[in-house]
Each structure stands twice: as structure tokens, then as C-alpha cells.
Amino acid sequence: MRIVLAPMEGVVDHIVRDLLTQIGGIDQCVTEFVRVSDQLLPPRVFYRLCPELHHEGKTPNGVPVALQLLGGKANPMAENAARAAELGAPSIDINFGCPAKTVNRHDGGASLLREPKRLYEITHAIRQAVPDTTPVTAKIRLGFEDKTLAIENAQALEEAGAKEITVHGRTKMDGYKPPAYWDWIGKIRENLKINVIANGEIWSIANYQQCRKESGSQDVMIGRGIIRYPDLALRIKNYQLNQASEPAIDVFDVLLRFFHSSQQQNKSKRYLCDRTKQWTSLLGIGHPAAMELFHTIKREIDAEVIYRHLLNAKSRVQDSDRMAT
């Protein structure tokens, strides 16, 4: 079985990727989307996005990085997809699954579920535009308003060539409220020969059982869940393989070293105080002492006044730890 980390664009840059797939669990990770449109790419587009490029499109401790793109024209879908192959992309991802309203007004991710035609043509274009040892993936939703297109979509995706493709267990209409339609992806996974990974509303290894049991895929995919319980795919595997639970993850620690690898890369005081605060509170959700953290910090715009926050917060933390021992 493998544990995807799922692609979300605004969150999950390389910095969260390298920090992730440190903590452990992560088999593969997903950019967020290139946006094609007409033209094709320069290099330094696809290098924003995935610098893991320069290193065998993989992050520093060896987790191969598929490269996304989202897009509603074939031919330059296929340009750009064959550009980022030659930069050393180890797989090309699809984007047929972004239900963000700009996106889909401008033709691209969730609205082209609406045309399986479509999502032939641009598929079957990017698999022969790419070499053959370059996988063609492809993640979408259920369908646009409703499942109708669900099966034919996938299939449709499958004769275009793609090696196998996640599904996200809901409808574009359907956005990301509860729940994810898990036996819906198995309807489509009775239908296809490729393999068809799992998406949607795993935020636990009950809910993990669940979806596997449901959709009956091996494989599944999770995003807010991993950024809410930045070890989720360690627990799960390690629960797979029977093996003890890891010690309770340091969600402080988790931000102090995401802020040290953003000074490290230069990032502007701006970006620090943004996402540092942005994660705060996405851990926030599952950890009362984050979310407390967040309620101090949601306003400051100092990143050194933010990061003696944080270092405050873990000693906080330490302290609790010592006096229950």
C-alpha cells in the first residue's frame, strides 16, 4: 500500500514537502498545478514549482515529486508536459479535479469532467508527447453536479493511456464537505485494469480502514488530513505493519523547523509570517495548543516576533511535559 501526499496549492510547497516526508509515512508526493494555457512553459516555471527537479525530481530524503498540471487545451498540455519530462520530472499528474471557481471558469481542473472527450484528447496527448518510461497519472473528482460522468470519465482517462488516477470521493459541487462518497470510487475501481488510488476525508486510521474497506482501493491519497497530523502517514503505516506507535509528534517543533528551512531558503518575512501562521492554525485543528498559539499570532506581522512566539510555545510545552513526570 502507498500514502500519496496530496497536492495543495498555497500549502503544500517543497519546503512542507521536504518537512513532511522527513516525519515519515509519504511514498509520493504532488506538486502544486503549473497553470498551462497557450504557451509553453520556461524551465524556471516548472523549477518554482518543483525544485526537486534539480535533484532527480525527488525531495532530499529520496520521495519522488510528480510534477502537476492543469490545463484544458491538448497541445499545449502535451508541450509543456514533454518540457517538464526533458527538466526530470519522474511523472506527469493531470489536474481534472480543482473545484476552485477561478480555475473552473477558465477552463481548467473540476469543469472538464463535464466532457469525457476531453479529458481523452488531453490525456492521450500528454502520454504520447512524454517517453514511455514516464508515467501519465491523472486525479479527478466523482463529476461536476453529479456522479453521471463518474465511470466513463475514468474510463475514458484509462484508454487515453494514464497509468492510474486518484479520485476524490465528492463532486466538484460537492466541494470538501462531509462526507467523501468512498464506494463510489469503488464503482469506478470495478471498472478500470489501472490502479486507482483513494482520496478524501481521511484524517485518522479509522478512517483510513474505512475508505480502503469501502472503496476497496490499496492505495489512497490525503492532504488536510497530513497537514492537521503532520504524522498520519507514519501512524498508518507503522499500524499496517503492526509495528509500535511513534511517540506523540512535537506539533512546535514541527513549525519551528519549517520556519529555520524557509530562513534557509530566503524567504521573504512575508512568506514566514503567512504560512507560518496558516499552519498554525491548520494544526490548530487537531491541537488545542496551536490553535491558542494561532489566537496570539494571527495578527502579528513581525516574522521575529512570530518565531519567539513559537519558541515560547514549546518551552510552554516542555515545561507541562516535565511537571507530569
Ligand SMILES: Cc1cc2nc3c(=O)[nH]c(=O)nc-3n(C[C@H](O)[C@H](O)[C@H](O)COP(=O)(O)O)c2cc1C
Second form
Amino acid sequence: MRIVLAPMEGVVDHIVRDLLTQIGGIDQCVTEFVRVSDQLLPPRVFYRLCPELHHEGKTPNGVPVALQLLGGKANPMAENAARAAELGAPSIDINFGCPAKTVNRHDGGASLLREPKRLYEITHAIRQAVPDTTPVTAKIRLGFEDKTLAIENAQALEEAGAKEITVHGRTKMDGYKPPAYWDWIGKIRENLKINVIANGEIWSIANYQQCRKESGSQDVMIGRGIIRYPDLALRIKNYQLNQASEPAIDVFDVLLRFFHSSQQQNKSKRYLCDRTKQWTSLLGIGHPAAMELFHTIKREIDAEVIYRHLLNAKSRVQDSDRMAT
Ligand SMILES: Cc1cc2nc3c(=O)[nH]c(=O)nc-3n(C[C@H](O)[C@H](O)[C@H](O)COP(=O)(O)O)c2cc1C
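To complete the pair, please output the form predicted in complex with the ligand; the form predicted alone was given just before.
What follows is the whole complex; the chain from before opens it.
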């Protein structure tokens, strides 16, 4: 019954991981990807993408963070995995699902799903290079153009020593277009001995239940659903445990906490503006008041002005709550 927060390049960094794991319900996180070409990368690259390495690879709330590697060459992937393990990564996760054209052109991510043998070689090399105590996991899609290699790819990962895999229930060609084929995740699971984590299109408790039913997986990974509804993992857990739901979270609190953490971490003004707008727009899909705020700040480039709008939006919500009670 684990819930893993999906890796999301340019969205889920250590600040967001901290915030979301504080809200609760999340059992594991994954970093943004460390891109590996030919070289052994310096430790600072790993620390930049995973500052949690300074704290045994865990968020301040104690949730382990897997270190995600992306690349197509077995040897450098193995060397960098060994370095990540030395620096204290709790586990290594290999990205075989990224659909981005630039990544696929450089022989990484989903493009490797056309060659199960290479999935095996990369995963096997990494498995050999890191200590037995460091789990190696991988994330795949159902295929590149179509699903014909779905089971073969997953079996290659199992044979190579992956401890578990996450399957995003779509091909690279499907992109992010619904639906996610949860039944296909089930077909893969039935052909493996290792654990299969189901991923794709979980936006609600009902989706979660349906995904588990169709895939047969105990564990799920959720990405955009948690960004849009930051307490989704917590609500799912409470529902599973038959516990009363917590009161709905205040999305402006989440945004303000994000803003404060980013300032404390000395993030640039550009980061503050862009990421606050990004998250406001994502939250806005599920929360009309956040969408209203997004329309107010979307062209704003002054972080202080954005902050003032955020405070105003929060106090407007507080006022209307007071009027309602
Ligand atoms: C903006 C964005 C960035 C992503 N970055 C990564 C990544 O770095 N590695 C990866 O394996 N998947 C990445 N994904 C895919 C997600 O991890 C996940 O598989 C996908 O969003 C489907 O799950 P969801 O429907 O719960 O969002 C990304 C997705 C999005 C939308």
C-alpha cells in the first residue's frame, strides 16, 4: 500500500519533496534525473539534485529519496550509480520512460524500450556496481511505438536484478494522453516475480481504487495528481485505513510555504517567480481561487509583487471562511 511521489523534471525538486512529504501519505520520493553521458559526474551534481544526500538520502520528514539516473551507456551509468550509492543514496532508479525528444535523440529514456537487451545491460551493470544493500529499480512505459515489448522489457529488468519496477501505463507515442492502460500494468505484473508499482492518471481516491483493481498492484506512483491536490496521498491513506479525512488543505498555505522555503534556500528571483506561477496554475485546475490568483500573477516578474498577491488571496479566503461560519 505504498504511495510513491513520481519524479517530475522541473517540478518536483527537494523543496517540493519536503513540502509534499510534510503534508503526508507519501512513502517514497524520486529525484529529478541525473543525466549521464560518458563521464563520472562530480559529487556536487548529485548534491544539487538531491540535497537529501546530506541527511542519509531522506527528506526532513524521513521519507527516502531514490536517486534517478538517465542515460544509455552501461559503463558510465554504473560508475555514476556507484558514486550515488557512496554518497548515501538509499536506492538507484533508472529512467527508461522519458519521452522528451532531446533525451531520446541522445539515446536515453523511452527510446531504450525498443531494445530489451540494452535495458538488461544497463540495469545489470548498475546492479553489479552498487553494494547489495542498495536497491536498484527502474521506471518504464508500456513501450515506444506500441506495447509489443512491454512484458519482454519488464522481464529483462527483473533478470538484470531490479528489485522492483514502476510501469507508467502508456507508450511513448501515447505521451500523456488519457487513458493510462492499468490492465496492461496487470499483464506485466502477472509475468514477473518482483513488485510492480502502477503509475498514470491517478487524480482521485476512485482512480486509485480502480488502478489497483485493474493492475493488481499494491503500490502506486502518483505525479500530477499530487501536484494538483497536495493532500491526495494523505486522503488515500486515510481512506484505506478507514480514518476520517483531515480538513481540506489550504492551497495558499502550500504556496506560501513553498515561497518561504525557496527564499530560505536562496533560490533566484526567477525561480521564485516561475515556480510559484507554475504551481499556482497546476493547483488552479483543482482549486478555482488558485486559478484566479494565477490569472492575476501570470505576467508578473517581480517576486515581491507575487508574494503580496499570494497574501491577499489567502486573506480573501480567510475572510470568506469567516463569513460562512
Ligand atoms: C513535467 C513532468 C516531468 C516529468 N519528469 C520525469 C522524470 O524526470 N522521470 C520520469 O521517470 N518520469 C517523469 N515524468 C513522468 C511522471 O513521473 C509520471 O510517470 C507521469 O506523469 C504519469 O503519472 P501521473 O499521471 O500520476 O502524473 C514527468 C512528468 C511530467 C508531467
